[in-house]
Amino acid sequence: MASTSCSLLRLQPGSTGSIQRIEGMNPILRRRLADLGVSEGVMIRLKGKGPFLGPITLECNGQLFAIRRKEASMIEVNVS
């Protein structure tokens, strides 16, 4: 099966992907995500999307956290 690359926002809840690239993000927020284990090459699962364009809930390395949709759109993932 071939892997495809897309924005984290395009994933459906419950889907898993490997982070390919994080671009255009505020360096402070990027550092905070790195402290949580979010970086290129890491597996991430989209747990849910908040209603009314609310935050995106993610799971990475056993931790649950939420980020804004704006930041989620800057994360590109490989889905197989």
Second form
Amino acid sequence: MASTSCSLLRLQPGSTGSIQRIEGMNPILRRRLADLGVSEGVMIRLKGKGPFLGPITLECNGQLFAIRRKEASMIEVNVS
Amino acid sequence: MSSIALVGNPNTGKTSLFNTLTSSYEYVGNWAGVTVEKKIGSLKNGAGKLIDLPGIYSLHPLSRDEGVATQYLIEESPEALINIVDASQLERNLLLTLQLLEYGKPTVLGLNMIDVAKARGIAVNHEVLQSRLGITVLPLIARSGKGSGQVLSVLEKASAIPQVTFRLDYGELAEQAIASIETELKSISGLPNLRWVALQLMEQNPVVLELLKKRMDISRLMVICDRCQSALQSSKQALTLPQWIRSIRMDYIRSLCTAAMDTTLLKPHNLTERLDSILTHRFLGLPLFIFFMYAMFKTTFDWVGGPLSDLVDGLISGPISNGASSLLQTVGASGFTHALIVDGIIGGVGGVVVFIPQIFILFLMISFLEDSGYMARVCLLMDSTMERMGLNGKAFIPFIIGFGCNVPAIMAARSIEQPKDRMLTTLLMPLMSCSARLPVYLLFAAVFFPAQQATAVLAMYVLGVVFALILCKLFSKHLFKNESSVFIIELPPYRMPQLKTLGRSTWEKGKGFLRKAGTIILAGSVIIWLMSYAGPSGLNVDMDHSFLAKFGGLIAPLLHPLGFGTWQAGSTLVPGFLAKEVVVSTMNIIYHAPDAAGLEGQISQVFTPLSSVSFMAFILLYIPCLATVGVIRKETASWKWTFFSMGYSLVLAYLVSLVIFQGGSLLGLS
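Now the other one: the form predicted in complex with its partner chain, given that the block above is the form predicted alone.
Shown next: the complete complex, the earlier chain at its head.
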């Protein structure tokens, strides 16, 4: 199956993709994500989207966390 | 005496273990960043001191609480470390473990939350971890205390914990660089393990960099790092040196986890997922939060707290007050002593003590929120609103703690990553209505809005939050030039708070209130009573001619436009700065009412419903109390911001009360 890459935001809630690139992100946030094990090559799942265009919930390595949509759009994932 | 430090990722149960291993009690909760300052306790078996450090993901601090932990490890020298890891999040936790092992101190690994891991279908073989890492690994359930006996017995002889022999090979290029840096560092005394310093330097750890800058010229070291990085780049192994080091560690951790973990039975977070699908639902989430808050207030004030409080009131105004009166008469106490004890102390302190039930129930509710894991979800729900106001959702954790007491809430702001967001949260905290302001609302709500007490009190809290949001927008735009904020929050699994934990944490919060009743409120009551008893013409004067009346009369004209321009109202405000509870004590003394019913009768004659709302709003906003001012000064390290927080709240209170009273009068309300 051919794999396509898109922004994390485009994932269907509940589906998973592998991180291909993280670009243009605030360095503090980038570091914090790295602390949580979010980096290139890792599988990430979109769990749900919050109210009023608020943050989205993600799961990575069994850890749940939330970031804002603007920042999530900087994470590019591969979906196979 | 040996000192042993507890180190680990945030929210892995360090403080829970600390509380079982020492006889002290520190604050626990279910979110990342509960502990913001290092805590020292004595081990139960007398084997030494245990130091509880704020949670960290790595030795690179991002927020101020993390800085505390890293600073400690670098500058002080604990004899041994206990590294607590969350068994259900092993991969992420081990990244810190490797850095701690490189630090070279004798280390024990506490494999915590094995129950949580088991429930998720994760089995961790601690023997494999033990043999591969070369350190003692102890399975634990810190929350229930299981396994803490073994930890204690290992720590009994801290000097017998073996030296760490763990060493990870970072590949030829990096190892060469490490060796040359170590040679450069050899002549510098007082450094921790040199290999560790070298690796942290290569990872650009700012704290290590600062430390070295103070001791030596680091330009040669930087050249070594740069050379190593370009060699890695040209051999296409990695883009940067920190990335390379990280990837070596991750590879090792993955192989370790494959060997030590069995995840064939892995299950999703069932309960957490089901709860989250409702509680953080895009449409239902916020209304549910508001409903919970309302239910919380209803329980605190109407359903449970109110009746209990009436019982206490009956006890104080009846048996205690009468008993003291007759006892004083029997022993033949002077009129002065009699009045001091009955009107001053029992009236003043008793007037506040009657609100103990409500305050404790409020603390119980806050403790439940803290321990359940819902706090982090509230931040998530509030983030989009907060973002529009120039802050981030994470500030909501301190705000909710602030409903209990502003002092620990301002400390809690340390876990916010960006300095600007932390400063804003600190400055706005006094607008969160703390439990000390509660007695005032309860008193006035009982008099003027008996049918809607919970709603009236809730309205004051909402008023505080609304003004916090409005000012937040204003401040972030004009004082901080609208720097954008970032938001990330870990969502811990939900768990049912244990009764024991809830009881303990409620008591710890409530204890402070009781202590205040015995100290500052008592002292305040005595002073206020003396001022009302004495006047320019002598003792036992008519209260309208007392020093208190003179003093309150100075402020009264200023308060006239707000609808409460009497010396009685004026004289409550200044002692209220010491502790907000004293406002109610002062009223009890002024109106000579030993019980709430008497005071309520008096108040209904002096205030109108409209002026009571204006007064409540003024008390809500007018100034942070002395203890809060102290902690604002400490956390901002600036008198300018401290005075700013006092000044803006005074101006705000005046304007809001003015608008309420004058606006209400124009509309024909009274």
